[in-house]
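Encoded as structure tokens, the following chain is the form predicted on its own, with no partner shown.
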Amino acid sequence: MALKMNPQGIMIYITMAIYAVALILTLAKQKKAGLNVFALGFVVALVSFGYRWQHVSHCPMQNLFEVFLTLGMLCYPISIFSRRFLKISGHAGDMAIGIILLFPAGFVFHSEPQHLPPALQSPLFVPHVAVYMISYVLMFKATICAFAQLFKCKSEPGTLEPEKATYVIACLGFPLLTLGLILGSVWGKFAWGDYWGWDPKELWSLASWLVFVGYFHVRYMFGQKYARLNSSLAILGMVFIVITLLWVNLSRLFPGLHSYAS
């Protein structure tokens, strides 16, 4: 672990401290300081965004570094949208889904400039990686829910209760899980010659899908009368887009064609 005194990690470090504060404004009873915070945080994160744009001439959504600079930068618009539109509460663990999203970023993957190698050099780069990235944010966001069910949390008045809250965001974020492997699919396709590869990151992107399809099944079967078994799933799969993103990523046992990513 070692700090990145340039720009870009000073950045991502300021970002990391505001969304602190803001979360402990929030925790503090102080709701509308602690937005106000989360939102400057914002501010820095979309310019920390923009200097790694210009800095590598690409999308940053190249490797992990860019990929959590990505996510850190993703949470406070989605948070905004879940409570306005979804009235879904949780702008606390919505900060801290910052913090932990720009942790790696800012102390774990190096962030010096890569070439963009020719596979990623596809009109389907940006918005294939785009809706991975908005949908593994809104599935986090749904774990946290989650977990608050399984805790017996109770949620803001005015706002969906836990559980209810965990399917309405997933019911978000799976589609564009689903959009993710379709491109992912005809871009291997233009890229690889052929739609499926069995490449140990497609496979778990597909076993992610796939839980959630079981998630959504059960809880059309059921409704909330299994509400834990409803939250024990959605967190699962949460689990499996962990693994998606890093751990295949990183392994050296299984390389694919996605260890560009590393």
Second form
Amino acid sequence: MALKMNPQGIMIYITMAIYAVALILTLAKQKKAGLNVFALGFVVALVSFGYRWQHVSHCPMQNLFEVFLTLGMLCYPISIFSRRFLKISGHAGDMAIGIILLFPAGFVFHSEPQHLPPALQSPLFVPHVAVYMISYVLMFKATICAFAQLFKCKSEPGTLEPEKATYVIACLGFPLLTLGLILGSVWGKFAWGDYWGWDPKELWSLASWLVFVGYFHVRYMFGQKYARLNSSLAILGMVFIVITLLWVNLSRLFPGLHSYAS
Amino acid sequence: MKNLKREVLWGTLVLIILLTVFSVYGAFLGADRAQIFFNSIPLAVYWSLFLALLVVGCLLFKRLIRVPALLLIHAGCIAILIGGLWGSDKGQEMQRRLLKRDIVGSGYVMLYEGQQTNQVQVGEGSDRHMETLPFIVAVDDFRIEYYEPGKLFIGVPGTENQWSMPAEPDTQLDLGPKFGAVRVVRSFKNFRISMGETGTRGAYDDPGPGANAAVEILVTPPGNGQPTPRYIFEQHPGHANPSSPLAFQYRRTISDYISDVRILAKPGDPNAVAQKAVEVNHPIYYGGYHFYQSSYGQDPGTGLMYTVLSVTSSNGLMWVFTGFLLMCLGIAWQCWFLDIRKVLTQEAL
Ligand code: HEM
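Show the other one: the form predicted in complex with the partner chain, since we just had the form predicted on its own.
First the chain shown before, then all remaining chains and molecules of the complex.
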């Protein structure tokens, strides 16, 4: 674990601190103030993202540092969209997600700028990663709702109860998860000659996608009869996503195109 | 009928769970062994069963046909499976045997600049053999492009002292009172040395064939000593100078590999039927095959570069890509515009 005492690192720490203040205010029932502070955190996260883009001269989604920087920026817009259009509560959860997602960027991964290798110089690079990033944050949010269902938490009045909220967010994220998988496959065809290379990262992302296919079929078969099973499947999907994003890239157990272990 | 429907749904769940387990297992195997596993006979049975169940599902559940979004999703899956099976190694082998189709398997073409061939090296190890394309592939030129400037790494072996600097002419780095300073004088793409008439030697950048990147630097010892020039070669890091504790490395990052490829109907044909500067992410397509920039090398004797293009047939690809499109549209339609709306309108009532 290392502190980043450069402008990029400082912006990340400021964003985390602002998200934390927003979370404390929200938990202290100062919702409006909490939301305003959350918006301020988003502005700093956006500036930090733009600074990185300018610094490395390409959209910053190349390595795990940049991926977590992007993920940490997406929480606010997703939170607002979910509340406004999908009747899903949980700003506090989204603030916590923001802090968790920025932690690896601030303290774990190296931030040295890298040149884009030839394979990443594709028009599919940004859409493929961006779509995955949005779907990952959505599935993270769905997981929090699933835990809320398992622990029988109540939702705010006028918002969806946790089981339905999990389902609705999974419905929002699943097409993006599908698009991410497909864009990766099409890109593979143009970059390496095969739309499917049986690489560990590809197989874990297929497995994550299949868990959600299973989730939708189970929910179609039984509806809300086995609500705990539905929630557990959504959580399992997120566990697979975390493995796809982190374990596969970092562990020497999975040699392949996407491994950064060496 | 109701029982059959229930059984088909349970069967679907079992197949989805099985594929999840297979995928996790395959991830632990690594790509090469996973490919063999997923192309094995038992898995071919599994894929066929999945395909059959999808078709049966569409026939049994009328909603899968009547609701356009559900139809797109499941028809997309069917198309992907058909394309995948058709384009797989086993699928191509069957087409060769049963339909007498002449399909060249996935392989490699290795060509020096200026050469042409119709031979593709297919298979690995004892299975390695040559297959013949129905046309000629010619490579006129191959080049590598780099991000400029390269980087000069400086270190003191056996200590923690390390520095790096851009290998850009006129940049200077102060290494502190113990180690002096380093200045970059000039960089070379293809370093050569010429012998003058008076026996003087001069370094120059040779525009001819070959690649021998280097930088010329001036190393100033601590305490205003006399600067000494040194050449640092990218490919031959060389030995440390006994009079200086510093060791150097010159590195550049590749930004692109490019082969100028022409496809000819007959050997020596002056008119190309297709041509393209093939680079990573930009293959050339002709006659049912894609050619990709895969690798490269250099003849140590002549300095001539060669390029390695990988070749894959596009058998079944249209089915797979059409399936992708249908499935993606169907899932977005179903999830975003039907499922979410259903929950929200129920809630509003
Ligand atoms: C193996 C064969 C399969 C069968 C027999 C099958 C059958 C079904 C059935 C009966 C439904 C419910 C339709 C309704 O709402 O009335 C359904 C929904 C669905 N299926 Fe499949 N399916 C199969 C495979 C797949 C696969 C591989 C995918 C992956 C994309 C998939 C994705 C979906 C989705 C996204 C829904 C919508 C669920 C919802 O309404 O929330 N299915 N399927």
